Structures are given as structure tokens and as C-alpha cells.
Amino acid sequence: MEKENRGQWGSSFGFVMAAVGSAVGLGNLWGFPFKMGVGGGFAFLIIYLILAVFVGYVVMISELTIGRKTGKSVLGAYQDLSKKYTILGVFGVLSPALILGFYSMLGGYCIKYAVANLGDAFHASWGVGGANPADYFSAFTVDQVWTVGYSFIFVALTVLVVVGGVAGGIEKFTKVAMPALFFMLLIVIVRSVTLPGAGAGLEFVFKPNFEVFMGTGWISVLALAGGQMFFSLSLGMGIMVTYGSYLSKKEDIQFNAILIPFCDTLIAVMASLAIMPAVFAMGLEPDAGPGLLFITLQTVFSSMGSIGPFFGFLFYALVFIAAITSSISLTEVLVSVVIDKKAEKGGNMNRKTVSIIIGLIIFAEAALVSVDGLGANGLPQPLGFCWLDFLDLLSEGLMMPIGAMVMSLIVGWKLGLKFLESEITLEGNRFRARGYILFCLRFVAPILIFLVLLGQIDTFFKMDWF
């Protein structure tokens, strides 16, 4: 099957946007600041940039050079290397498909704030009116018709994107997204860091601060560190696989695997500087946890008076905006690898089709967890989870770092360093940095994620290993 017919990326920059795009979503503006909170500010920082160009570099260039090469979605390219290998492209597959369940219910409460924020901006009776943050979200969590309204709106929306294609819908869309996006965040950055008592969230950031690696709290921060690493770069999750299938010759795949990364931590690091100083200077908790988005920010734009609904509806368009970006590639792997199937076979099949199917199981799935209301609902909670937290369980806390350890193993004594480089190196690019690469693979990147897992596992479980 010929790459032309599958579709490919209309340019350098449409590609760079749709992976940026991809890897900035909610794991930077929502999980990283309270990540960060959770495991000490400057502290996580420096362990997740160490993770980044360890492991999530090498990772991705791998991810990148295979999806090319193979010219196949996540499922066809593991199989294309080896039958073996076909259980990683079941983790491609099955990654996306469980996290779109809760990522869905999420974009659906980030366009209710909007939506919430932009009524008090007009004084409509659909705002939050003055409530009490905590109550306001604790009802909408609970009102079921709502949250499953709101995540079908979400849903709609991605699919109407990845139904125009590749270049057509994902990158077209991407080109103003993005941009769109970063100078958002700039004029949000601008009002969190001019706030009374911003200082402190500035120094809770980048002031050097250990305390958190005494004893065996490391464990804790590299774990919080490492998922949020596959889940805000969108690695082991076949996202990288599916975009590099779609990826020309002529683009140079280890300098796209060295900006994507630096353009995703660029982001999440921005996201930091526009939170942790509104939070500390309204005397907020930055530990607050996933009510960091919906709760402790939702108090910041309440007190800033009237021009906190601008603020909010600026705030939470965005954090839309990155959520969609990262729902549309997370379809599109799952689209990429039904028609990719049909395909072998000999037959057609129209994406349209394939993205409204695809988008009517995505909106089951979140309708689920929407009902759920984070446990608040009365459902049966598997191992004693909700179901948003089941679905991220079973997806970045075990398939991404499991699928991202065995890949690395494979490239890095299997495959080796001609497969890579056969890829890396046509149209005259260079290969840089080969042994570093190598080594990486072979030893380093399989330690570290090993480590992640485990720290995982003790997260969720409770393990009480370390």
C-alpha cells in the first residue's frame, strides 16, 4: 500500500504543529502544574527533563523511524518487523482507545468552564454565578446528563476534524491551533505573574528544592515524572508511530524528535509560570490534584474581580484547544489502523465512516466515565477505582511504559543501530549522536521506564514497596 494513498503531511511545519500538537493536551495544562505541585516544583522539573532526554528522546525517535519506514499504522508497522511483535501494536491500539474514554469527559468539563466563564463575563444565568468553586464543580461532576452532553460535544468535534484527513483536517487544523494557543498562554502567563504574591509560585518553580528526594520520595517523583513524560509526549500510546507513517522522506526525523519534545516541555513549563503564581498569590494549595484545574483556578478567576470571566474563558479555550489537538491524534490512531486493515485485504474503507464508528465507541466510553462522576455516582468502581482512574491505570500506568521498555529493547538489541540508520539517514540527513542513541536504548531507557512501572504500580496499588 503506497504512503500516497494513505494520506501525508503537506509540509515541515503542519507535521511539527500536528506532533506538538499531539503532545501538548491536557498532560501539560493540567497534569504538569499539579504534578509539579504534587512532587515538589523545581524538584519534579529537573527528574523530568532528565527523563525527557534519556528516555523520551530516544523513545520517540525510535516511534518516528518505524511508523516511516513501515509506512503503517501502529498495528501494521509492529507486525510489518515481526509477528512477534504484534502484542506492542496491541498496546498502540488499546492506549488510545482507554484513555479517550476519560480524556473525552475532561475536554467535555473544559468547554462547560468556557462556556461557564463566558456567561459570567455577560452576567448570564449560565455562569458560575458566584458559587463556591469546590460546589460549583462538585454539582456539575455528579449531573450526568451534563457531563455526558458535554463529552458527546467533544467528541464531535474531534471526529469532525480527523474526518478531513490528514493533511486536509488534522494539519490544517493544527497550523492555527497551535499558534493560537502559545500566544494565549502568553497573555495568561502575563496576568498569573503580575498578580500580589506571584513571587512565591515564580520561586516554587525554579528555586532549587530536594526535600522531596529524602528517603525513598524519588521513587515517587520519578514516577510522577515518568508518566507524565509518555502521557504528555504521547509515547508508547502509537500516536508517534501512526504521525511518522505519515511522514516524508525528506524530513530529518531526529531533529523533529529533538523539537517536538523541546516544544511539548516548552509548553508544560509555560502552563507552570501561567498557574503557580495566581495559585500562591491568592494563598492556594498547588498539591490540590486534578481539582487544580477545575477548582483552585475556578477560585483564582472568581477573585480577580471583572475581569476574572475574561480571564477564565481565555484560560479554559486554551486548555480546550490543547485537549482537542491530542483527542484528534489519539482517533486518528485508531482510524489509521481500521483502514489500514481493510486495505490489506484488498477493500475500501471511507474515513468518514471509519471516524463516525470509531467516534460513536470513543462517546460510549466517556459516557461511562461521565456517569461515573469520578466515583460519585454509585457505580461499581473495578479494583476499587473509578472509572476514570481504571482506564488511566490500565493505560499510561501499565500499557504505555510496559509497550514503550519492550520497544526499546527490541530497537536497541534487536534491531539495531542499521535499522535506525537506514531510515534516519536518507535524503542526505545525518545520524548524530549513534552511540549515545544506542546506549540509550539498550540500557539506560529500559531502566528508567522499568523503574516508572514500578513506581506506577506503587501509586495506584499502594504497594508501600519503596
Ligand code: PHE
Given for the second form:
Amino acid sequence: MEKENRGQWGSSFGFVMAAVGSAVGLGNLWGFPFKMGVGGGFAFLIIYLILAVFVGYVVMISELTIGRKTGKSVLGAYQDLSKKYTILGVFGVLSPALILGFYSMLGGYCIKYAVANLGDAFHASWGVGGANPADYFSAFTVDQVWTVGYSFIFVALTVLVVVGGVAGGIEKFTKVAMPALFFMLLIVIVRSVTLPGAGAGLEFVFKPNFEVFMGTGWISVLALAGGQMFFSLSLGMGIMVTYGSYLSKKEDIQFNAILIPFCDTLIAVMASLAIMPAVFAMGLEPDAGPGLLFITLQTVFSSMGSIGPFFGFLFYALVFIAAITSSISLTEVLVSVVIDKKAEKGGNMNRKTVSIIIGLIIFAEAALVSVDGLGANGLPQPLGFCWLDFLDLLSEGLMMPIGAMVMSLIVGWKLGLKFLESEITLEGNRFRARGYILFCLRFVAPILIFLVLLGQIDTFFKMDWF
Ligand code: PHE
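Alternative state: the form predicted in complex with phenylalanine, after the form predicted on its own:
Zooming out: every chain and molecule, the one shown earlier first.
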């Protein structure tokens, strides 16, 4: 009875779109193209793929299995395995809660930029106009009223979908949104690669630079690619556990654990094709970090002539879709934990009420990050980081890799293959590559994740270890 109330995906396609929607986010459109460029182009892609095969795949399979087997959201799922693992569940809740603080603000930025480009298309006063994109961006980031306002809109839209439930809200939305994103991206790619001078961008992204394999360079690329992979695949933080808990027993977990990373990587490579050729064609720098998305690319659209605002609108709308489908998954993790915990105690909590309360908490966090204005508004700065970086450090930098590493060790050494097998082989699916999965969970994944963790600490604290 309890389980029936939790909801379930209506179709395989719906589940895949929801999971890919979670995976495809700002990380793909913003992080990946740039990291590929500085990490040795094709060489980075190879390292990324190796990591996805050895680590991403086995962590994904384990998380989906834990979710489906226990039928619970992340906190309850780990507690079901053993009370000793509660801390993993707590990490699985805290990471999304922290990420949502800055993700919602950035999502709000996307709405602002989509609106502004639309304004330009109609020569309205609320467009970017002829403003210098760098000045426009800094003026917006410190504008506390508008940044808080746009964060609010983003959180409210997320909550609206989550309130609809698993099949009626999340699945229904992502089934339309993700194919739309795909086609929008195709249009932007065609424009980008046909710009005069686009070749230099293609070269930046795809040209193999195997020098990264010399000396210790590969460790930094490994850390770069590993951090990117965890964030991008939404691993190590309860999302795939939660989404797996809504998965029908008929679904083949092994196939889905390949399909999701495949789609995610495809979109990331497509994003590289969409972004870098345009950046180079306009003679801009690819290494603008966070500014890449809002300054460099706005410069591209502002210099495209009368067609620019239309592409600008299309592009930022696409990034917004990527961001909101990720934010929906992060929010669902939190909502499902509250609903499940209440149900365990015999109570019944209304999804709408829970979603709204959680939405308000997320909004409070997002408001803090927005008011901070990337550290430019004089708020106290934790450990010397701006609030965005601080929340990112705690979640992406520390909790996600630690959570995933401990999870691999537990599944590999304590629960063992039997645990995975009994769930994966339901409905007669054959459990393939058993030895490979066990070996990866026991040795390869923990070691590689540990290196990623070192790399994250190195980057955040500028240690210069590698
Ligand atoms: N995977 C998303 C991205 O690439 C972000 C994300 C991280 C979403 C963690 C959910 C959980 O941007």
C-alpha cells in the first residue's frame, strides 16, 4: 500500500528522459566543452570515457539497484541496508540540498538571459541592447532584487513540476523537454559550425593532445574528468537511488546504466560543437570559466547581427531546460525523503505541502547566494570563498566523491555480487560482466574516486599538488 503511494515511472522512455534530464545540466553545457579544451581535447574525452566505463557505469548500476531493491528514497534506502550506513543517506540528502542553493541562482540567470535576448529580438528596453556583455553581467550579478527574483521564479517552476508527482509531473515534463533540448541544440550546432573561422574552435575541442599523458599531467586531467563525470552523471548523491526506487521491476537496470551515461556524454560532446566554434569564430577566449556562459556567449550573440537575439534566446532557453530538469531531480530527492520518512512512521504527508515547504527552504538558500552576488556584495565569506563556491566545495568537492567512494566499497566488499544479482536478474535478465563489476567496485572505482577527491581539494584550495 505504502509503495503504491510512492508512484512509479509510467514508461521506460519516461524514466530514461527523467534520468537523462537530471544528468544533462549546466555541467554538460558549460563545464564539459571547456574542460575538454584545456584537458587535451580528444585525450580528455578518452580519459572521460574510461572513467565512465570503469567508475560511472558501476556506480550507476549500484545506485539504481539500491533504489529499486529497497523501494525507498536515499535516506531510508541506506538505512534499510544497515543503520551503520545512515551517514551515506545523510550525504545523499545534504549534497542536493546544498547544490540547489547555487544551481537555482544560476537557473535564474538563464531565465534572465533568455528574457533579455527575447527583448533584443523585439528591440525592447529590457534587452541587453548595445551594452557591453561583461558590464551587463557584472551589473546583473550584484543586482540583489533581480537575482533573488529570478531565483524565485526558477525554484517556483521546479516546485510546480515536482508537485505533479513522479509520472504526472517529472516524467510528463521531461518527456517533452529533453527531446526539445536535443533539437534546439542541433539548430545551434548548425549555426555555430558554419560561422567563418569556426574551425579553430573545433580544433581546440577535438584535436588530440597526448602530451597530457606525460609526467603527472594525467593526474590533473583525471581529476578534472572525474569530477566532471560525477557531477554530470548526477552520481554520488542519492538521485539515481531515488529515481531507481520508482523503477518497475521489469526494467533492465544494466541497459539503463549504459544508456544514461551514453546520452549524457553525447549531449556534452554536442554542446562542445555548439559552443566552442562560435567562441573562436568571434575571436573570443575559451577559458572564461563561469563567465563563458554569460559573458562570452552573450558576446557571440550580440555580434551576430539581427539574427543574434533569436539564437541567444534559443540557446539560453535550452540551457534553462537543462538546468530545470536537473533541479527537479535534486528537489525530488528531498521531497521523497520527507514523504517516505513520514510514511514509515505511519503518517501520510501531502506531496504538495512537502514540495512547497522544501521549495521555500531552497529559495532561502538561493536568496543568500544571490544576495552575495558572487562575492561582490560584501557579505561575510566562509573560508574566504564566495557562497556559490563554498556550497559547491562542500557538495561537489567533498560529499559527492566521498559518498560514491564509500558506496562502492560497501557494495563491493560487504553486500557483494549477490546483492546486485538478486535484483538485476528479476524478470529473467542475465547478470552480465559480474567479475568486471566486482573488480571495479572493489578496486578501480574507490582508487579513481580517491584521486578525484584529491584533485577536487587541490583545485578548491589551490594546493598545486599535481
Ligand atoms: N548533472 C547535472 C549537470 O551536469 C547537475 C547535477 C548534479 C544534477 C548533481 C543533479 C545532481 O549539470
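Basically, rigid core = biggest C-alpha set you can superpose within 1.5 Å across the two forms. Bear in mind that the values here come from a model prediction, so they are computed numbers and not experimental data. Numbering follows the first chain given and starts at 1.
Quiz item: Once you line up the core, how about F210: does its CA shift reach 2 Å between these two forms?
Solution: The answer is yes, as the C-alpha of F210 shifts between these two forms by 2 Å or more after core alignment.
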